[in-house]
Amino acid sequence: MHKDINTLFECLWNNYLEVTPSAKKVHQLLASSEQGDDIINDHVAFRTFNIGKVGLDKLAAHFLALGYEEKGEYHFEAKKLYAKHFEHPDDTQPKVFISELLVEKCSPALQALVHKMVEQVDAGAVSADDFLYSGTHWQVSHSDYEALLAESEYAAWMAAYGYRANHFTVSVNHLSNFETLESVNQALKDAGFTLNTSGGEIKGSPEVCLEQSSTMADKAEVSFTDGKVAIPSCFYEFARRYPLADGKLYTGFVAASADKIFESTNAKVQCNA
C-alpha cells in the first residue's frame, strides 16, 4: 500500500486522465491561474463489488492505512448499492467515497458473470500499491458488457474499467473565479460540456448543506475479447458545501443526490441529455 497520500492521489489522477481527457479542459476553464492552485479536490469516488476478495473494506484499507477515518454510510436500494465515505484528519485532503454493488440482490446471470470476473483477481493484487488504479483484472466480451448493462450500468462500468477513480470532484467553495454552482454549470455549458440532468442540473440544495453537479462521462475505447468499442468512461463532479449550525462546512453526502450522480456514466441518460 502507498506510504504517501499525495503520491497516491497523483497516480489516481494521472490514471483518471487517461480515460477522461476533458478533465484537463475543465481545469483550464475553472482555474484562476495556470497553476490551478484553486482547483481543490472535494472527494474521489470508487466502485467495487461486495465480494470478500474485492469488497468495499478492501479498497478502504488503502485509505485507512494513510490515516483516513470512516464517517458515513449510504444505501441505494434501487441501484442495489451500499457506500461509505472516509475523511482524513487533514481536511485539505480529499474525502473518499466508496460504493459496492450488492451482487446477491442481482439476477443469477449477473452474479455468475461478476463472480467469474472476480475469480480472475489475484488475491495479492488487492493490497498492492497500485490496486486502486490497476484497472481490470479480468477479460470480458462486449456481449457480456451489454448483458450487464441491461441490468446494472454500475456492473457494466466495473466490467469495462475495473479499479480506478470513477470521478474526481472540484470543490466550488475553493474556486476564486466562481461563487455558485450555477455559475460553474453555466461556464461548463458555454464551453460545450454536457451536464448530467438526471434529477436536475443541480442535485441537493442549501437546505441539505450540499449542492452537486457533474459532466456526463467522456468516452474511451475499451478492448473487449471480441473487439474494441468506445463506451462511457469517467466524469467530473462539482460540489458546493454549506455550513452547519456550528459554522463548519458539511462534510457528508446526500444519498438522494449521489443516486443521480451515479447516472453520469449512463449512456442512456447521455442520449437523452
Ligand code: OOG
Second form
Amino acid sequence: MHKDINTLFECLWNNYLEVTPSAKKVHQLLASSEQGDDIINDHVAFRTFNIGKVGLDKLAAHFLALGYEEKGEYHFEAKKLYAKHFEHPDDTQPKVFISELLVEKCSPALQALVHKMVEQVDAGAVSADDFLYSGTHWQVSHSDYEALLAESEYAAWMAAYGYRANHFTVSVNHLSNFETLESVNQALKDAGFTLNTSGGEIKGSPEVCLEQSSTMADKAEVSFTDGKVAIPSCFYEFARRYPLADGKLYTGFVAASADKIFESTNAKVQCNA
Ligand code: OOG
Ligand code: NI
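Here we have the form predicted alone; I need the corresponding form predicted together with the ligand.
To see the whole picture, the full complex is given below, headed by that same chain.
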C-alpha cells in the first residue's frame, strides 16, 4: 500500500501516459497556462473481476488505507458489472470509481479464460505498493483476446491491460478558459479528437448534477503470446458537476452515464491514434 496519495496518483499518471499519449495534448489544449494549474483531476477508474483474489474490495483496500471512504454503488445489468465509488474527506483529492465483472454471469468459456488469467496472479502482488499500476499478471493469446471481445469488451480490455487507471478526468468546473462541457467537446473535436458518442456526446444533465464526456481510447501495442497487436488502451474523461440543494457540488456518479463511458475503450469505432 502506498503511504501517500500524491505519490500514488503520480505513479498512476505516468503509467497511464505510457499507453495514452494523447493525454498530454488534452492538457495543452485545455490548460490556461503552460503550468496547467487549472487541470484538476476529478476521478480515476479501475476495472477488475469479481474473483476473491482480485475483487473490487482488493483494489479498494489501497484507497481505504489512504483515508478514502466508500460512498455510492452502481449496477450495470447488461454489461454484467458492479461498481463502487470512493471519496477522500479532503475533497481536493480525486474521487475513485472501481468496477468488477460479474464473472459467474458470463459464459462457461469466458469464465474458464478469466479464471486461467487470475490463477496466474500472485496473491502478494495484489497488496503490493504498485498493484494499481502493475498491468497484467497473465499471458493471453490474441485469439483468447478476440474470444473475450466477442462477449465482453470489458473482459477483453482487462485481459490486455489489467491493473491501471483506465482514465483520468478533467474537472471542467476548474478550467479557466472553458465554462461548458459543450465548449470543451468542441475544442477537442476541432483538435481532431474522436469523442465517445454512445448515448450522445454529453452523458447526464444539470438535472442529475453531472455532465460527462470522453475521448475514444488511444491505441497501444499489446504483447500477446502470439505477437503484438495495437488495440484500444485508455481514454480521457471530462466532467462538469452541479450543486445540490445545499450548494455543494454533487460528488457521486450516474449509472446511466457510466454505462456509456465504459464504451470509450470499444474498438468498433475509430480510436484516437
Ligand atoms: C468506468 C466507466 C464509468 C464514470 O465516470 O461514470 C466512469 C470505466 O470505463 O471503467 O468512469
Ligand atoms: Ni469516469
